[in-house]
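A single chain comes next, written as structure tokens; it is the form predicted on its own.
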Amino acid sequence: MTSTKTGRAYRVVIIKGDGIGPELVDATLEVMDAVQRKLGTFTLALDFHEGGAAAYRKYGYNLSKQSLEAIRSADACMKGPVGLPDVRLPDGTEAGSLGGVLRNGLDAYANVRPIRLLPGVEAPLKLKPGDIDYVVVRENTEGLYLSRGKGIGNEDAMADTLLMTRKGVERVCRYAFELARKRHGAPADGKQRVTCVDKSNVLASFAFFRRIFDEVGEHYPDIERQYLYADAATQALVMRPQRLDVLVMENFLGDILSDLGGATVGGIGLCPSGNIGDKYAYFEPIHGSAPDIAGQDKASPISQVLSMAMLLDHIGERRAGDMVWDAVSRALETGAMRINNMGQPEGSTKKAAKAIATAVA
């Protein structure tokens, strides 16, 4: 960040992606601009870059390390969804990903993902606006995911290994209740809770986990400990996600109850997400590339314009992130937005962007 005589200014790297990842970035921009205009106290100097699947069948690289070095000398990165189904790298995995290329080369160990149930949204949970409103902390680097592109096997036996090491579990823990420390508590009860979610009835590494979990606990003893195991934790996510407020788990378990918790809110397309670590960190939807809808302006504009809400969180312009909550609230409450039970916006994804950018307030 640095100052000038209008305010504040950050360098933001901007990656659109494939899909419908170009249309949600631009539709982003829209509402970011209308926040600018509304406050005058900081600028975004954006930087774009090219990145994912497109990337790849250009230039055989899903992400140049240029890029990687102009994100890491920014203040932040806001990328739109990546990877088309159809570019693959030769061990049969997507070539756009950049999951592993950004969270490993950032060191991004916090994925954040908030659940919230937004007003004016069909969710399919009987339950109102602010009885759903909990946090996702998945780790990002370890757990099963770090076998990515490391399988062993051969045409009769195929093994990825599970992987959790004492920094990895403690500083994504330690995040986790800090966070806790933050918000307001879980709905139902108001209470300050970090629940940590794990199979270590099965699993030794889960063991290890919890184990990590309480020893980092301990240092917050102003926050209540819960335990759920994993296939418990489904249940809990859709029972009672009102006793909910900041979940800490393994990389793989966060990707599959993320979406799940997503889909009791009306949908990923809902959904925002930050990668965070102790230098860099980077924002982006939870939801895939969509190539099926690319270019049809029918996808739903809001998981991408509440990433950068968390963006703006992260620098610091507070205010300026619970704008733009806000607005998509308005937006939705006030019908000028709605979306249908496809999770898309009613009109278009222009629509919708105008519709938010005017509720800016």
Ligand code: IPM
Contents of the next structure:
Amino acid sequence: MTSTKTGRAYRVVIIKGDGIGPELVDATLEVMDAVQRKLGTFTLALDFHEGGAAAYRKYGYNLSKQSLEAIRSADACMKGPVGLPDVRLPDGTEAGSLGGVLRNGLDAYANVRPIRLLPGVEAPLKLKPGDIDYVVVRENTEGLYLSRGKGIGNEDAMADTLLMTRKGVERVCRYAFELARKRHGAPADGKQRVTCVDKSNVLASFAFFRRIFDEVGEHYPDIERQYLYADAATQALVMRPQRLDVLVMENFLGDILSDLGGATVGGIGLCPSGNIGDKYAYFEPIHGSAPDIAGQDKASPISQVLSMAMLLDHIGERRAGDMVWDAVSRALETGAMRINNMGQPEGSTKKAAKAIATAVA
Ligand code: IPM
Ligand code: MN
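Having gone through the form predicted on its own, I am curious about the other one (the form predicted together with 3-isopropylmalic acid (IPM)); can you provide its structure?
Then the entire complex follows, led off by the chain already shown.
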């Protein structure tokens, strides 16, 4: 951040990504213009970089070293979803995925995924806004996905290894407890609570995770600790989400459970995320690039817009971040923006963006 006569200035790297990415990012930038105009206290200098499957097809790599450096020297990065199913690496995995290069490259170890039921959304559960308001903190640099690109085997067998390190588990658990301290507790009882989600009944790696969760938790006597096996957690997410505040879990489990959580609040098209480390952070929707509807102006921009809200909060522009969350809620509440039960906006992406931008102004 630099300060000028016209206010605080931040440099933000933007990666539009693949599929629906560019339309979602454009929608978000429209909302951002409205926020900057309204507040007049800060500006974002945008630095656009290519990244993802289309970039891989063009250059043979999905993100250049220069782009990674640009992210490291910026205040933060916002990226659209990436990946195209037909652009693959020789091992069969997607070439466009930036998960490895960014999450590990930036050591962004906490994947922070707020699951919040917004007003006016047709969600599958009979609950009201405010009943679902928790955050999945997904470990982002190790666990099963550390094996990304490193699976070993042959035509008859294939193995991926799940690795947990003390350092890795400690820091993500610490993040979860610190986050719980900043929140208002679970909707049901207002208790600040961190839930450890694991399969410690079956696998030693998860028993290790739970032990370290407890060691870290000892330093947070003010925060309640709760434990759920991952299979039971899927049920808790659906049947009693009101009791959830912050959940912390291994990478692969967090990938799956956050999509389940997303479904309970109207679909992953409404869900933002932050990939946050001690030095760098980037923000993106939790969903993929949906190439089947790309360019059709019908995807929900909410996940991307709220990712921007998280970015603003992260760089210290909390008021602007809250303004974006409020604008999304208000646009939904007044019916200016409607989301159908498929998680898509009525009208178009552009119309939804306009409704949010208008709610800001
Ligand atoms: C996510 C995505 C990514 C992941 C994919 C696209 C590599 O599903 O951010 O949840 O698996 O982490
Ligand atoms: Mn996922």
